[in-house]
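Taking the form predicted on its own, here's one chain by itself in structure tokens.
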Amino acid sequence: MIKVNNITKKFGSHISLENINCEFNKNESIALMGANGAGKTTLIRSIMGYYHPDAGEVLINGKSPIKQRVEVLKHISFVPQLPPPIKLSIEELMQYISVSANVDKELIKHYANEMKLDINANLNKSFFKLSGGMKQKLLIAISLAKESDIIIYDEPTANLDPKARDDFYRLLKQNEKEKVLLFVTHRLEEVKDLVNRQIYMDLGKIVSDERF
């Protein structure tokens, strides 16, 4: 589902990432990890399209995220680590999300409640002005409802209750098949009981790539 093929990354004279090759294949669930600055998150930005990379190329189902970006983004979720800073009201960010991405809003509302987020007492909310986890678990909530093939998360459980993350990791377990679930994390213990394959980067190269 996803190819990665020799890229190359550079920010200037810094190289982010180094003739990078690996794939990412349905029923696989990867925890992405290394240090602060190893490359992981120009590695996730290349696979979503926002860097271009210097050499080489990815491949979404044999699509590029680049030339064909609308298209490839309809079969991504997306999770930050850092909430973006919308200024809509949950009613009408669900409206968006429905509208632009093609998702049911009473699907939304379905995983936010499952995520014990009341979404109903908290319609006309700013979302910029709501708390870290009440916004992830909102984020979270759109991110099943796409029903996507592949969802990335980085740092999901940062913003969660011991009970949300427990919330988060059975939502998971009851929709990993047939797809492939990305986690970008500095915390493997948090995951582990979640993911088949563990890559560990260093300095924008993939120093080890274990399955299990």
Contents of the next structure:
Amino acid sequence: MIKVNNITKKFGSHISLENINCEFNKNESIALMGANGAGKTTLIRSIMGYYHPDAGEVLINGKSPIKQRVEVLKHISFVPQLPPPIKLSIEELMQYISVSANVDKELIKHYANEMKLDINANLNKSFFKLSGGMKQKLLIAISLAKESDIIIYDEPTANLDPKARDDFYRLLKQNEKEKVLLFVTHRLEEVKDLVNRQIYMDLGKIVSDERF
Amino acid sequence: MKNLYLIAYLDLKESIRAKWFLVYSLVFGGLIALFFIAGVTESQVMGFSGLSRLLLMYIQITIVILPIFILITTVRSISGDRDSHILEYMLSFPISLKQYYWGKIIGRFITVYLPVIFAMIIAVIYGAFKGADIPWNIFFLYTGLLFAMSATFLGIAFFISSFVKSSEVALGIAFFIWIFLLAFIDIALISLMMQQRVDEGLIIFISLINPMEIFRVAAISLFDPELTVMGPVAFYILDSVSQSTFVLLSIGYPLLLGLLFAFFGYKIFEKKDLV
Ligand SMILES: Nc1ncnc2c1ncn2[C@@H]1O[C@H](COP(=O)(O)OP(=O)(O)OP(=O)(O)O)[C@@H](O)[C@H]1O
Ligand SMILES: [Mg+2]
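The form predicted together with the partner chain is what I need now, so please give it after the form predicted on its own.
Below is the whole assembly, all chains and molecules, this chain first.
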């Protein structure tokens, strides 16, 4: 489903991704690991079509996430490393998502509930005024409600308390069938029974890629 | 299309909640209130009287402050969202860059245009209520001028916001453009004129490339050309082209300029990394 062909991405003279080649297919749950600055986020952003690579290309179901972003992004759920300071209220954010991506608001509420986040009590609050963990819970709920074939998470559990982490992994377990699940993590032990493939990156390269 | 409206609508809602919008509306509303309190409509100076005098004063002040207001509040819209990683999340949904960019512009346009036009409408209503004659031709001309003015500076602001990196630089550029259009061009042209080596038609042409100058001249174009308030430039222009041609030009050209800048801004936005 996702094909990364010879991607190189530089920032000035710094090479963040060097000639990366990999492929992610249906029914794979991949843990993407590596030291800080290894290039994990850069790889994910290239897959999302945010970066114009210096060389190579990404294809998702045969389409370019840059040139055919609308077609491609219909199939992807994404949670970024840091929840951004969005000024819209929760209600408005849900409207944005339900109109643009055809996501059922009730389903967002359902998953938020599963994550122990009470949306109805916060509907008129600005997103950026939620606590760090609440933001992540909401973004996770949205990502699940979108029901995409490809789910990409960049360290989604950084701000979650242990209880919320368990809820999150339980929900993922229920939702990983027939999908590609790619997530960046620094805690392998937490995701051990969720993933069936581990990729390590260092200095912009993939140093190991194992399947189980 | 629905995404375009969605983005415009949400940006509008977000702006209306922002503090700058409150200040912005208070400034223009306050201006009108001040004119009435000061009795501008009652006095008779140099042939201008009543509402037309009030509207003229309003637009002359607006020509100076509206551009800087628009530039300052908008110059960081795209680049700010990029730096704070808002784009990274908002654009992870199936929305084209075109819809996002132009939706933002439309939302912002409504935000900046409504208060200035609304203040003017209130002035007309209140004036009529007090028994003044309503100068409809001036009112419609100014409605068009304010529209064109908002478009020009919004276009320039979005253009800058598509590439500028830091807030400080963005504000710096905004101030520079404002001062440049407000005064520097005129000063430079006056000194050229004094040397008397350049044809005056050419100088006037150059001065009218400046949208602010066009607005200034257009604002008085419907008044009696014999009036002394009219500067030499205005006199020269209204002498050489017909009034209606000039009015069309004074709205059409700045509008086009704004669209052009906005379009170049879009091209840059499309070519650059989103994070
Ligand atoms: N926009 C940018 N401009 C300049 N350099 C960048 C940019 N984004 C990333 N880099 C550089 O690219 C390298 C890889 O960064 P990346 O964010 O991909 O690391 P990461 O593996 O996600 O790290 P972490 O675990 O800390 O999140 C780093 O050296 C970083 O400094
Ligand atoms: Mg990262």
